[in-house]
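In the form predicted on its own, a lone chain appears below as structure tokens.
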Amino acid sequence: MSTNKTYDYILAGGGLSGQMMALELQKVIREDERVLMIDKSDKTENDRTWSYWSTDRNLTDVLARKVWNQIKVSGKDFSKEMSIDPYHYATIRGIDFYNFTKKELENDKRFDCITAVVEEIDETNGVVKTTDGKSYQGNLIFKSYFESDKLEIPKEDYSVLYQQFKGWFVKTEEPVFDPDTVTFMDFSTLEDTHETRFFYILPFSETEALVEYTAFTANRMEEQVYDDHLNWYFKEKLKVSNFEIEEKEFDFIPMTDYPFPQKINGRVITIGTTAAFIKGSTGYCFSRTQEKIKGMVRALSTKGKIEESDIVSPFHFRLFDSAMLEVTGKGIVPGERFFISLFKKMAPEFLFRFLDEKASMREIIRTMFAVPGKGKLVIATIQKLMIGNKI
């Protein structure tokens, strides 16, 4: 088989992880390697928005488009403002992150990046095969790409819920929005349910937010469905009837304990959502994308190898996330009840401590008897480990 070139790491997919992967890779390479990133699409359109708490200012100083100290968090009985130091909240439009790495590499001659599709990944050879006809040979290959058609998953074994979302981005005409604050979970919704959802808003100014309608759902609804919350939610809570829709975004975010297949032998390696980059328990990517993807890195040149170790998170805590995705996705405990007790109990910096699993054991076990049916949540713990499932 002749290849058009030969590489010495080929990034297959150029989303977060691929784009993170590939400017960690540029601090440690020598002048001799040579980087290949493939994508789809040529990222001259904002597609998503990250939004994330961290510590590290890094990237949050030179791309965020707004920052926040304090965030809300409401429900039928309780309501409250908090700060979040030392931590702070931030959002990064993806387009602004695309540029971002396009300007950090276009100057850099041992990096390639071209717009194609990824048609097969020969994992013996190390050869990437594109729709275009053409294929690249690879020392090492970070898969990044993920194809939601094909993935399957024993739902008699695991959990799995979607983290599915409709945004609007809005200005108004009167002040409506505190600037200050980020409107973190507000559970106020047409109906009761057992399941989580919730508003969230992300205020840029007084006139101007994103407002966000999100659900954790076993079964994906109907996108008219979050437009009939949003609607209400003017009306009935912000009071707000003139404003203006500049931009939408719907998504869905697979929230679940099951092991992805990890490939860390040989010439490929997955990164992504496909190697468990996103925290089952919340959704959220950014920050923990960045932080394994380092680790990553880190390990490739100080070891000159990636191991299990330097990508999975450690079980304790996967174990905690699959009981909890257990009792808040069958409704066991409502998710509503089992946030609000979380936010009434423990302060903001350690919540995000321990959901950036840095916490330790005894601050584990600290938030488990902090939630309500606690009794509940300790039992699921149990049944995951006596059913041998691995999670």
Ligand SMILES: Cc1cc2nc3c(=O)[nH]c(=O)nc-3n(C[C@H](O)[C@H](O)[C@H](O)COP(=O)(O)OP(=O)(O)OC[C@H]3O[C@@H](n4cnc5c(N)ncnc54)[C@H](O)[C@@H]3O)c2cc1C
Second form
Amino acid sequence: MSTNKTYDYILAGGGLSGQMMALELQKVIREDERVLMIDKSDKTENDRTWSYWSTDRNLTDVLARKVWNQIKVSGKDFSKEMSIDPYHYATIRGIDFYNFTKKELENDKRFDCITAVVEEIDETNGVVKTTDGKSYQGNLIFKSYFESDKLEIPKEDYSVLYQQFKGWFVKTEEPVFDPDTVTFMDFSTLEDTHETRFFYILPFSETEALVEYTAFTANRMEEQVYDDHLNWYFKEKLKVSNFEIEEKEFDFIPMTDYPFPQKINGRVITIGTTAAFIKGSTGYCFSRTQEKIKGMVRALSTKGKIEESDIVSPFHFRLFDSAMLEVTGKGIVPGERFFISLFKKMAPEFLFRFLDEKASMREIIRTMFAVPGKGKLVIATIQKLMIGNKI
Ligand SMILES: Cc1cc2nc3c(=O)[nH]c(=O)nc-3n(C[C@H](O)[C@H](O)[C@H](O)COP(=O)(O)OP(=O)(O)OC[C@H]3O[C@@H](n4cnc5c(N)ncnc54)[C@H](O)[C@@H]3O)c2cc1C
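Form predicted together with the ligand structure, per the form predicted on its own context:
Time for the whole complex; same chain goes first.
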């Protein structure tokens, strides 16, 4: 098989992280450099909606469907609306991001974007083979497609959970939603559980919203379970019966402290989910992806290479995240108790900074002492340390 064409960079997978990498490379590469982006999908469908908090407004300004400055957290005996200043919370539809990237790249002769399925990447010579019998050679390859079937996680050492969710994009006849406030976590329950399960509302207007039921769970549940909870929430909590479901979202995000075999040295570098960009304890990934990719491209253009420190989170953050995932994910401390207590004691600004891995060691310790069942969290932290595995 002959190699079709040679590129300086090949993006194997062009979803969130692949496209973010393309947009960042576009800012720094020379006129004579060439980039190929390969994705198995032509990205013409809205396959997901990303929400995230950030202080940085660049993509949000252009693409966000809506931006909020206030969140609400509720439990059985607690409800609080909070400003998240200096952060904002935003939501971007996948399709709007894909169309934006397409437009940015279509008249740039340095970029080729093709729809094809990558079959194999030869790490030694940088050859990427696709299932249509073609092959391309890349000097540096960023691989972002996730081969979950090839992954064998030793479950005795690592926490492996799913953030499974079902969302209804609804339109109501009467005004129901507060368009200025995101319901970040509402622990109202149809049934009692130790797991972290909550309702989440992104209100686009008084009559339009995404209402979602989310569970951090070790065992994925049937879709019907989610529908039952959503039906209950509309009837008993929102007290609304006249609404239309315009779109549905039922999916899951892996939550784990397993250190995906990240590739940094050599011709293939992993990015995105397959490089552990998803934060284990929260399942959020959008802002982390943007930040990590900016850091990688900065490193490439200043040092000519990417090093571990440009991509991997510092050890103490990984350790604490791992302990948090163990405790909340497995219901060792009931999810409602854990999160409500955090929001009672800490300002959202601080919590977001902490989850963004920008808090100081003093602030991390303060957080550990703010949560209920801190003893269990300390034990989980020590256990993770004792296993001696690389988290
Ligand atoms: C429904 C859903 C909602 C989410 N919502 C949020 C959210 O609100 N906030 C947040 O922070 N995170 C969210 N996430 C988590 C995370 O942000 C996304 O999963 C994100 O898209 C991950 O980026 P990625 O580049 O790793 O993977 P993807 O965006 O999935 O990109 C991988 C790409 O690889 C392509 N591909 C796969 N196999 C091949 C192959 N063999 N050859 C070529 N191409 C291939 C796929 O078509 C895909 O485009 C969500 C995830 C899902 C599934």
